[in-house]
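Let's start with one chain on its own, the form predicted on its own, as structure tokens.
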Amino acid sequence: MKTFDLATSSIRELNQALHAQQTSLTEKEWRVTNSKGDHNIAVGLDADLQVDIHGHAGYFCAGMNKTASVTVHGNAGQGLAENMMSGVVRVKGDASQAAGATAQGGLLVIEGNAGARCGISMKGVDIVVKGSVGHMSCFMGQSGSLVVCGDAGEALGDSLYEVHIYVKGEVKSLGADCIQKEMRPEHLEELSGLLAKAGVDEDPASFKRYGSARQLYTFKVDNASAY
């Protein structure tokens, strides 16, 4: 395993070292240290890698990632995990606002809770969140799963597509468009692969899903208080 200690070194040359390794892998496993809540920590990767950061990370930590299994043993700042393509990254702590923004696929799970706008348009990737989710999450989703195991401030899925809402705890209010379903067979089977990926234990029946009402697809003058 490399060691990479951020009071010695900087955030640019880490990055530097990280996507070297999509040219040559020579280093698969790499242990972070010292991160102090630095911004932009392991951005950008597009290589097998596992990452730990062991420390609270900053702004964007893992945005834009791809195939890369990162691991914040601590707490993420603002835009955790923004437009991922694939791979895995988990925060041992809490995530603030915007926790896996715009992100097209992988998987991103928070073992603690996330701030506001939690997925917002999210096109793609699966979210599990072991605690809550702040208000407006999962605003203008248009793919993917957002699991909440804890509750959901206001204005939940506002104005979003098809991305699958499954939340265990209370819902403060829905947004726009966003109504409660009916959970179906096939939803508890996508709902218990989700919590397995996740390494989560909790019953798939006591969750309730949510999705779009289809009315605010397209504009409609008949609508137009809605939005």
Given for the second form:
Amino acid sequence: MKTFDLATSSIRELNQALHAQQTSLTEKEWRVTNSKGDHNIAVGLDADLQVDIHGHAGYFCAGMNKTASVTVHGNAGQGLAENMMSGVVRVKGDASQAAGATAQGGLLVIEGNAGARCGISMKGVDIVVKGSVGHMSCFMGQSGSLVVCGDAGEALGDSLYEVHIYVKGEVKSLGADCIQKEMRPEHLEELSGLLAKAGVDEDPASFKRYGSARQLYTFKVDNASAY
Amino acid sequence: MCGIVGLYLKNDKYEGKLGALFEPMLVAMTDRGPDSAGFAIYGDDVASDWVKLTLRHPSDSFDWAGLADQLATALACEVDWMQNANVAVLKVKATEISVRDWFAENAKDVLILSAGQSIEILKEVGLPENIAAKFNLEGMKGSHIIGHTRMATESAVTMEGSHPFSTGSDLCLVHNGSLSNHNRLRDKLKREGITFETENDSEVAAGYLTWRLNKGDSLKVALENALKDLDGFFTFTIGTKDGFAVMRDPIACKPAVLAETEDYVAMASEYQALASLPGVENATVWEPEPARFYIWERK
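Structure of the form predicted in complex with its partner chain, please, following the form predicted on its own?
First the chain shown before, then all remaining chains and molecules of the complex.
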């Protein structure tokens, strides 16, 4: 295991060292210490790495992640795992706004709460939040899944495309074109798989499913006069 | 952008080190606001029949002693004063209104940055570290302090346009964000008798709170009204005589993070600014919710 101390080295040096593993993988396990809310930690990784960040992370931690597994042993700031492609990003504490924004694949696990706009414009990532999510979560979400074991804030799933949303607790309000849907066997199966993958012990039967009413994003010829 | 930082002590453990703990917090927010910086520090209270003012004159060699003597003679009262760079803190055994009236008549080139029993506001154009050094922030003592680093978006980079803005006796405001209805609101507040020094949008928010508080609103009610009447993006931190308050708009796109231990409550735009505080690694750290205000005050 290689230890990288951010008290004595810069974020740029860390990220360059991690990126170097992309061409020749010599060190799989990395331990990052003394992160004190620094931005852009472990951004743009593209190798089979396990990175453990000890301390809180600032903005855009593990952004654009591909293949790697990144764990933050603390809280994470805005834009966590933004545009992640694959791999796993896990936060032991809370995540700020726009976690998993535009992410296209992989698994994002937030063990605490997530702030506003969690999964905004997500495009294929699976997000599992053990706590609650803030307002406008999954706004314009296109594909993938969002699992919330706590509550969801206002306007959940506003202008939603095809993300599958599962919420165990209360939903403060649903956004435009987002509705509660029937939980069929295939959805219970999908949710069980997501909870198992995230290592979260919850009963899938206690969740409700939400999705797009599909009234907003497909053009209807009957509405032509409105344009 | 802009950065906000605040540190409120729950007991007297760190009172002697308030400035030393706060300086790295302010400097950590330089990336968010390199144009100007300022802070409002509370402590060294005067008795209830005294008033404390922070005054600024453009010249470093202004004759503060002469000004204090004139004031003491004119109002026939005790005056105590100390100079800090081109700013002076004046303690006067008189009412705030009588002192303000005297300055309006006799010292038009002296700007009153703050007035109250406890507050001192210091602010300037330039890098936060230079401003902290200029006023010897590191050596300051007190019970709580809020500060701001500015990256101007809505109006010019001037000392007058920098934060904190005084919003009444012992009250001040710092703002991260931008208001979209400030021009119309400024006109309305002018008709209500509120005066403005700049075209700055944050000064309108400060003027709005001054107006509501003058109308008899409690701070809580004034903030509730602000949520209805201010349009735009904001994270506000408001300094009061006994503590501070934090509020974000309902959209909450401007960041804020709070940390609390048994000794203090700290607020910052980004966690980085809190990282130097003692015991912060074991603090409760969370993000304030939108459209909800948080108030800490010593009882």
